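Listed next as structure tokens is one chain, alone, in the form predicted alone.
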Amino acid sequence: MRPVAITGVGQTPVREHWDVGLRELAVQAIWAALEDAADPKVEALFVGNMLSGMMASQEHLAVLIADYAGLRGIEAVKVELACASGAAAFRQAVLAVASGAVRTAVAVGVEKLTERSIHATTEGLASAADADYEAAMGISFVALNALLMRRYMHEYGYQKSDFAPFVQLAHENAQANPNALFHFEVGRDQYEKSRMVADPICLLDSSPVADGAAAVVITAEETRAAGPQIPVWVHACEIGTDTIALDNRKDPLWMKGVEVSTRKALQRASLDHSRIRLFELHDAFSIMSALSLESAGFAEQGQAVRLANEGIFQLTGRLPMATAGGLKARGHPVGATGIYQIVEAVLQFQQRAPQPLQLEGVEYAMTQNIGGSGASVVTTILGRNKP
């Protein structure tokens, strides 16, 4: 398998889009990526999206896109993985770059999940559970989620409270990042005031759901056109499963997708945890960043709210996270989310986050894009330095 490099990044602002549709939101964000990556010659298209079916009546999509992008007759592909859609296309498109089928990829994720009622969007993301026990009992990820957090906080003895510091960074973060959906901070007072959806998980503890799209082009590095940006070169892309289902679990407080595909990951970067400076991870409950802080082999089990109370995840502590707002503050267009995870670890490398959110001297970064509870996780290392 040859290096290969992200060379353009591309994406819109995470927004209740009423203005465009699907393909309008997708086709932006890459020509965003094709024009920072001074315009290559895409040979395959692969697109991250869980619910156009559902919510768009739109199957069919890649082909869709890449007709409306200007980029008609090249290979595309639609790839769902649940709310891992977007960084499962990124897998695929580097995997058809380093093995040689292709020169130059664009992986873009998608979603528009404001165009029907919460009640179909809650339904669609629903999906993703176990149709037939989880699903069909009528509970929702709210709920599965809030399971998890009454049992956490049941083993190892915190509080509600003691979780704010998730959304508190999240919302810090986002404040400068014009793509973000939520602008605004969030005090303590306020989220122990907040309401409550499915005890004990509260309206701030949840990411919303939105519209966006985010884009990549990757490519070879004997292909790579001088382009204005340096290269950003992945040296690792790789995904773990488990259950679907919860009750499936041995441990449903240890996510062995999370810790498989991390270990992975890591081994074929040659690389310990020791060495990544910044995880964007999938916040898309605060027990969802507890849990895969320490399946992920960066807190020990039952310690990552205590290491969140402590600051060692903020911009100046030791592993920054949420940088640009996270799932919770950015927001969460499913389809989208991993792709927007790369592309704000890339700015960070190319030192083009914004001002506040700028980070020095990383080296390597990770990001981690999750599917259902855990049941797909797909793990991405990228590195300032070719591999």
Contents of the next structure:
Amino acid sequence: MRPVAITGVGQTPVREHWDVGLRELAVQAIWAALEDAADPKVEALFVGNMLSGMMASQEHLAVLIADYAGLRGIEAVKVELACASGAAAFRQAVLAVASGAVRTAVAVGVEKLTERSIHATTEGLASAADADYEAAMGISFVALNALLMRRYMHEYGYQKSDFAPFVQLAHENAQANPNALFHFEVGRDQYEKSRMVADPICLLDSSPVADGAAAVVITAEETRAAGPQIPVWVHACEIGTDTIALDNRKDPLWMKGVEVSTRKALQRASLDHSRIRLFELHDAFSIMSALSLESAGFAEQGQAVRLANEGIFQLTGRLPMATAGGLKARGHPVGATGIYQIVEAVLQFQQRAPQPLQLEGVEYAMTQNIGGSGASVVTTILGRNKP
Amino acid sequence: MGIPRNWRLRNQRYRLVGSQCPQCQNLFFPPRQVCPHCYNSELSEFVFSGKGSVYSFTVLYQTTPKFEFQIPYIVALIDLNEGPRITAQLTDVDAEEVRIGMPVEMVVRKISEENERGLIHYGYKFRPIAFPESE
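Here we have the form predicted alone; I need the corresponding form predicted together with its partner chain.
To see the whole picture, the full complex is given below, headed by that same chain.
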């Protein structure tokens, strides 16, 4: 496999984009990324999307987007892996280029969750769980996370308010990101008073449903056009999986998929945890942040919440996370989220993150995109230097 | 949920029929075709007793359209006494009374219904055991 680099990135603001459809949203992100990469010749398009069928009655999505992006005729495939669809599409693009099958590929993540009522969206998102044995019993996605959070609090003796720092840091960082959905601060007090959605998960624990698209251009070294941006190298992009149903896991608080994909990615990149200076994790819910940090090996089991209260994950801390607001405050347009994470990490390497979010001296960054309640996990490591 | 699917799942919904691997003795709910531990594909039927305890639970205040009329309702992860864990609603109990570790037993109840002319879905829910047998 040959080294591959990201040479262009694009993103739309995360919003309720009632005035544009799936295709327009995707085209905006793709064109922004192509312009950023100085207009390379694209040979393949991988589209990350979860719910175009349920929300917009549109399958066969990739070819529609390719056509409307001015890329008619190229290979175009949709990749679906629930909330990890974006990073899964990214991996397919990386593999296509690294293998030599194509010279340049685009990965775009696009999702519109405001096409129909919030109930329809809730039902759509629940389809990432086991339809016969989880969703059919009246479980929602929030509820699955609530089951985890209650057990976690029970095992490790945390109070609900101990989770506030995850939410606060995301909202604080999002204020400087013009593409984020939310631009307001959250006080601890406000967090504690937030409306319950599925006890103990409140509204402020939950990432918001929204629309958005993000895209990256991926090229092999020898064919890289002299674009204006410093290339950011893909050191690893690995997938780990687990049972789709939460109840089928021996220890639901240990995310095997996170453990496996993180280990595979670190091995592929020949790195250990201490080299990762930025971790864009899948903070769909506060509890998901805690479990991800622990199962990925950045915290001992039961300790992530304590570390969050010590400020480790803030911009000034040892391992910043959600630097552009994360899923919590940038927003979580599910199939696009994995690409947003990668775009945000790329901007950090290129000194293009909005101030005061810019981190200094990041050599390696990890992004992690999770599908379902941890059933599929895509972990990507990006680096400043060529692998 | 369509008629074939509803019919197909009847043994799981009404009787908690799972499976057992004769080779490694592991039990599964829902039933599996292949044992994930030893890859044996000759699994046999196993009927669970329906007794268990609460591993975790949540009270839903927002949900999908099919379950909206039940809000607020309780969903739990239940450790069946034989081993496997199952996702189900709790019934005949107030949210304030539910505790992790609480002994529960399976009952068949209405899970959801479709429109006026559609199916009514029945299946397992769990309720507290009034006087759990001491073991």
